[in-house]
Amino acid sequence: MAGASVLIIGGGIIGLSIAFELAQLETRTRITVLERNRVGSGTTSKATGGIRTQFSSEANVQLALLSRDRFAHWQSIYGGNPRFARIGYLFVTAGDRQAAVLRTGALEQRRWGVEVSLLTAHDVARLVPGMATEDLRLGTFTESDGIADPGAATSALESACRRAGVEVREGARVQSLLLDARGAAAGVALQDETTLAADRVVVACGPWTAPLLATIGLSVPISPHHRQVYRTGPLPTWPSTIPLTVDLDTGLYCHSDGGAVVFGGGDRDTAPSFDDRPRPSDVAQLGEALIQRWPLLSDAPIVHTWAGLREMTPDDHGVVGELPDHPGIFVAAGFSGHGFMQGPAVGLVTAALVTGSPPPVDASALSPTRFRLNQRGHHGTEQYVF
């Protein structure tokens, strides 16, 4: 068995962020990132790049604040340019119940350090020209949030990892995790039948995390769900820059992309599936709600559609930490659509946990120990449940 001290499975923004931060903490440790295809070609490449701090839990808010700061100072930390633009993030609703939720959420978010403003329908109309706002009850806006380029960020992180001495191996398909007699991390077996030894393994492969953990008899509630995004052709009447805007009543969102528009949403409740192929017919499901909120898109030509997977957990929080009963095996996955925006912070937190250092923010709410481990089932599989 050829070995490395730490193996990180997954070469998206999460895995690369962890590798970079580990290299800062353990300069003499061999760190290897194993990516099944090309670096950044998985869920990171399908992200739309939104970076927001409006969350309903303190754990997600603190991760988002820390990540946003890393995006803002990216060049001095990692090198390269993720093209982070503070275009702002806006949530709107026409419903009384959702408006109450937004008001309560804003109070909590301010207490946690988020600078969030409450907007009237008139305020929203001035902020987002061309949006239908007459029926809106409330908007919440964070001016310092924004958007970044997932491809540029991943490329910069890969370069930073290599400069820090991290080995990044593409086309390395991990077949299974390996345990020693105590149930602790021993390494991984690759699809080409080679093995790599390590006393610490970090599983950060997004939607493919649960199947990989199943190779050691664990079932963790991280499930893949189809998501789809659309880009229009140039729209001369569309504002050149608007906040990334989310209609909470429908789940639809949109933002400017040069002279075009990127939009999507409304697909959060899709059935679990590893099918990440575009579904052209799905745009019809968005039609009426989309045009009702953004009339300017009624005649917009769709020139590009892409799809990917969103790995969801039952409580919309990532799973970050060491697995109980399996020393040396760590998980950093299940971010429920927030992986790109939380990636740099997750890297810091996970690296701290792997090295036994104090994490920069309290991420105990993301620990795998929040799940209860059932007794082994009839097929010898342990089940994590709430």
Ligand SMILES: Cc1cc2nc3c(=O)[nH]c(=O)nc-3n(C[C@H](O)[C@H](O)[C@H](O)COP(=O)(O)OP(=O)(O)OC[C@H]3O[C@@H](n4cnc5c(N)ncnc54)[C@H](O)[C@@H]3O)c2cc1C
Second form
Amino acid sequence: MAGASVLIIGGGIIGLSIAFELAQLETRTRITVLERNRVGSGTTSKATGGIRTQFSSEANVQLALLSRDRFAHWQSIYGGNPRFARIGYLFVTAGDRQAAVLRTGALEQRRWGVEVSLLTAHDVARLVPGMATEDLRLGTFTESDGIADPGAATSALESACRRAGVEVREGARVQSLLLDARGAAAGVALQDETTLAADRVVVACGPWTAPLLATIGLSVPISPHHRQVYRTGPLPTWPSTIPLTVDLDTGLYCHSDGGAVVFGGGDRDTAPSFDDRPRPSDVAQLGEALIQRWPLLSDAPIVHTWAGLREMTPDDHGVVGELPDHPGIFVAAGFSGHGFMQGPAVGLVTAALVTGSPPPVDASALSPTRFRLNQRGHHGTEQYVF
Ligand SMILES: Cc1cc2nc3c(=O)[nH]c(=O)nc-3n(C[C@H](O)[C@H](O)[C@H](O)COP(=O)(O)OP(=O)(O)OC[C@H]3O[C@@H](n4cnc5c(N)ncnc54)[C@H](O)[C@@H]3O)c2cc1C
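Same protein, different condition: the form predicted on its own was shown, now please give the form predicted in complex with the ligand.
Starting with the chain above, the whole complex follows.
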């Protein structure tokens, strides 16, 4: 592969992870990450950092298991420390329909290798002090899941990429993709009117992926949706650690951060928009759900609100693979709110696809071709979304 060149557009967790894994597989290929701003400044910088293995599709579960293992062994693989803490991940519901989803999900997840426990309301009350649990029908708990620091993860990956010989270019905004006469990858045009040639190009632009693919006339259904997170001031009565807890009925999620509480969610149905400015007054919409589940938070001061864009697809699964009519152009985007946790596995899978080697996880269900067959894909819509 002497003289070969791969361009990766996007310096978030996904693009960096792909670049690192490619550098392990093709030591003589010139690998360049093109990031329009600063590395890690995109949606990855807004992520809460939750890492879970509870999903309803096998593809998502296998990606999550592989990624979680990489987070657990991060230092020896990439160097640096994203502070992965196994605080556990808990889903709860008070409704019959969602209880059936969780029960069926747990059976499937066990089949796919996830250690998941079914909890009664009483079990949940013991696990999460301060939570109102009387009405709960069911909880499902994965003790080995947890949370990590997205900023620390991207900066560790950037260093790992540079050590592996990857060129990481910041301030390099790609204006359009370039095709040859057959429609195959030829390179990219940058905003500064220079061009870069490459016969393999990976588009990993998170929520901004669709506009770039539109430059070659493609319409890929990855749309940006506002997601907001709130942090309270220190609360003396709040437990220092609780599992990352999701109320599946309202979409509210919550975890401890030092002596404070971080919560968010419940905004899954916002209209698509690239406006990622925080909207602090939206906390009122979550208010009822929050206080119903966490009465202790009724007077908690909110000291910080931040927001970003989740890159959603119609079936809440990522899009990973080569574009069928455009050989050499690969997409790795649209992870629908679970791209941070899937990043390490997506790096391995995409690098394998780019080099033509067998991927460690069968991600064919995430192929971009699925949108041609059926807008919802053939694995069904992901049920564990909030
Ligand atoms: C508030 C919030 C909370 C979240 N919490 C979690 C969580 O707990 N767990 C989890 O797994 N996921 C979470 N997510 C989702 C997660 O953040 C994303 O799925 C993940 O970060 C996607 O990574 P990425 O590398 O694809 O995208 P990004 O980090 O956005 O990287 C894409 C990069 O491409 C660059 N780019 C775009 N266009 C161009 C161009 N034309 N030229 C050059 N560069 C370009 C951007 O500047 C950006 O840096 C959350 C998201 C939000 C908004």
